[in-house]
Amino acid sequence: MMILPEFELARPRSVDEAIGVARAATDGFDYLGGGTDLLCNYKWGLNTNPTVISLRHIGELQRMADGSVGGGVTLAAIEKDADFLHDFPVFRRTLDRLASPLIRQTGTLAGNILVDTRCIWLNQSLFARKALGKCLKADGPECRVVKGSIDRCYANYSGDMAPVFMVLGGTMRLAGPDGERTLLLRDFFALDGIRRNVKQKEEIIVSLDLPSDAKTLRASYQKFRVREAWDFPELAVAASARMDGDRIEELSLVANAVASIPLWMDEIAAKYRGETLSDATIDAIAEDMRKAAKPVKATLLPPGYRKAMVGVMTARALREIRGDVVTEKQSGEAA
């Protein structure tokens, strides 16, 4: 049965107070934003802790202005912020395809950035995990996806907001026991499904911030999932470009949900800066992205199909950036 285990719930009113509670929780703790990911894992008995620290009552995490979004801002609040969506219209489509309206009412920006990596071996009930065989991420000796891997988990990153912030040049502000620090979001993630990122356990995501010149970028997020609503991505591609007419001045690309982190594809993007965004260029970039993606069997769909669809989603993203009308089912794009 999916019943929450017992835990002590703390409700701090400031970032400093929350960090203090975390440091005092010597037997282990988790921060709680909206709980749409964490509490599901708790019900499955996945990596639970005796202390849960709610961040929902901390005003500093709820601020949103001028391209800066607090870590505690709900996805629904971002979705309703007309000024933010006017400046960064790519988030309108991203949010519309993220989870469901009910989940967006509760889920937070930081929670989506920190969404736990997922895997068909991991995200099961305790009963199922015992029957199938436990994995490296939860009580087992090795990764079930890549047999023999005893020091790296291949569970899949499945957040939707991080890739978009990454291609827009977003930075992250973290607060912890040693004070505050800021880093580029693309430097935040660590290529391991257990470690996941470089955040210290006690650190809190205070905000994600976009530079002022991000408003001049054209961006697109193309997501492929099994169901049309609610579902995590089977794969996705985020892209942004600064254009001089039809010539690419700047290009950023991220392949999402095909590894344990959103993959920053800067080497591919660098090849095409200065090129005309023609059909031939789009096809070439899409093929490079397809070749670079190496998904493993951690989700429902076969890795080969997901790899092929990385190319399809890249082409769609670049066509949208070019100004084409992009539909869900482009003729001739079936993989």
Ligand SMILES: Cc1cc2nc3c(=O)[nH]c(=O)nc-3n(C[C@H](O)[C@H](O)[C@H](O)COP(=O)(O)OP(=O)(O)OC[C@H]3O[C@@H](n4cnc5c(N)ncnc54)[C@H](O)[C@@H]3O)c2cc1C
Given for the second form:
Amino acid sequence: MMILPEFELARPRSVDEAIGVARAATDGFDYLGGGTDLLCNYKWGLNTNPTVISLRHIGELQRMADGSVGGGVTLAAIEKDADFLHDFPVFRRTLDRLASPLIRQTGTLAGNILVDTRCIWLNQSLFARKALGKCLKADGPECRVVKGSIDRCYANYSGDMAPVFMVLGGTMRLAGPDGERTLLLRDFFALDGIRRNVKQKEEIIVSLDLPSDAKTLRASYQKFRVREAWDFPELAVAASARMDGDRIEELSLVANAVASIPLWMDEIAAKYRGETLSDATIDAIAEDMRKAAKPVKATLLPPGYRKAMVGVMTARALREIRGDVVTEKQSGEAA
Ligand SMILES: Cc1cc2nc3c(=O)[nH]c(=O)nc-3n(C[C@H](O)[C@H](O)[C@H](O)COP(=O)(O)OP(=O)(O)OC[C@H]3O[C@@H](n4cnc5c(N)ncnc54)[C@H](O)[C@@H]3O)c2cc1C
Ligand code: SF4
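Right, the form predicted alone is done; let's see the coordinates for the form predicted in complex with this ligand.
Next comes the full complex, and the chain you just saw is listed first.
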């Protein structure tokens, strides 16, 4: 049985108070949302800290209105918000296939954006890790997936909400010891499975915000997972477009769960703005996405298969945006 290690639990009532507790915790701390990711890692003995600061009692993080979602809002609350889903229907299917109903009941939006990178070498019990050998991300000298890497971890980013917020032009509001700042979510991530993003340790995600013109985008999130009941993505593609008839006016693409961060594919998207969204264009974009994705063996499925499926999922996303009826298959055939 895996049991939680001992820690001090703080329950601040405001963002400022939480940041104060964090600054005083000189031996190390973690913020806690719903705990569905953090506490699993604690049970595995992965990078634990002596102080845990729960953000559940901070009202400011629970607000949701007009495309702004507080960091502490649960995934289930987003799923039940008819106005939000009406304005941004892509989240309906994204949420429906994210973890399980029970986890969505507890898991929060900020916790989902910050879900730790995953790796088949690391996300194991201590017993298994001792047998396999420790790695760079937890007390070891080098990466086991990319042999010889002593300064970069290649664990997989597996959050489902970030890529969708990215293609809709979402921004993130952070509060920290030096005040507040806002940045585009696409600029938030940093390509290393340990560092993961540009957030300072004490900073709190206050909200994620969508611009009002995001309502006029067509968007799709296509996720490939091993178990249909619930599972992290083995790979996924998020896409959004603003169409002028059948011509692509704006296009955004993210390849998800094939690297340590959701990959913002701006060069590929820029190449096809102004083109007609024909079968030939869809095939060309899908092929560019396939070529650009370079997954490593950090998840269950072989990297070559996941790379090929990035192309399939891109085509599926673009067909959905075009208005085709897209069927979901678990095979490698194009839809
Ligand atoms: C069986 C299982 C299946 C899962 N499947 C999926 C899946 O399919 N897709 C998916 O995306 N996820 C999945 N998850 C991961 C996880 O449950 C979700 O990502 C969830 O949304 C995490 O939210 P949380 O509030 O529980 O995060 P927590 O575990 O509380 O925190 C996660 C991280 O975020 C930090 N944090 C939390 N809130 C804030 C804040 N406001 N400001 C700053 N830091 C903060 C914490 O310090 C921690 O580092 C799964 C988990 C399990 C156990
Ligand atoms: S990618 Fe390498 S360093 Fe990162 S968790 Fe896996 S084995 Fe460890």
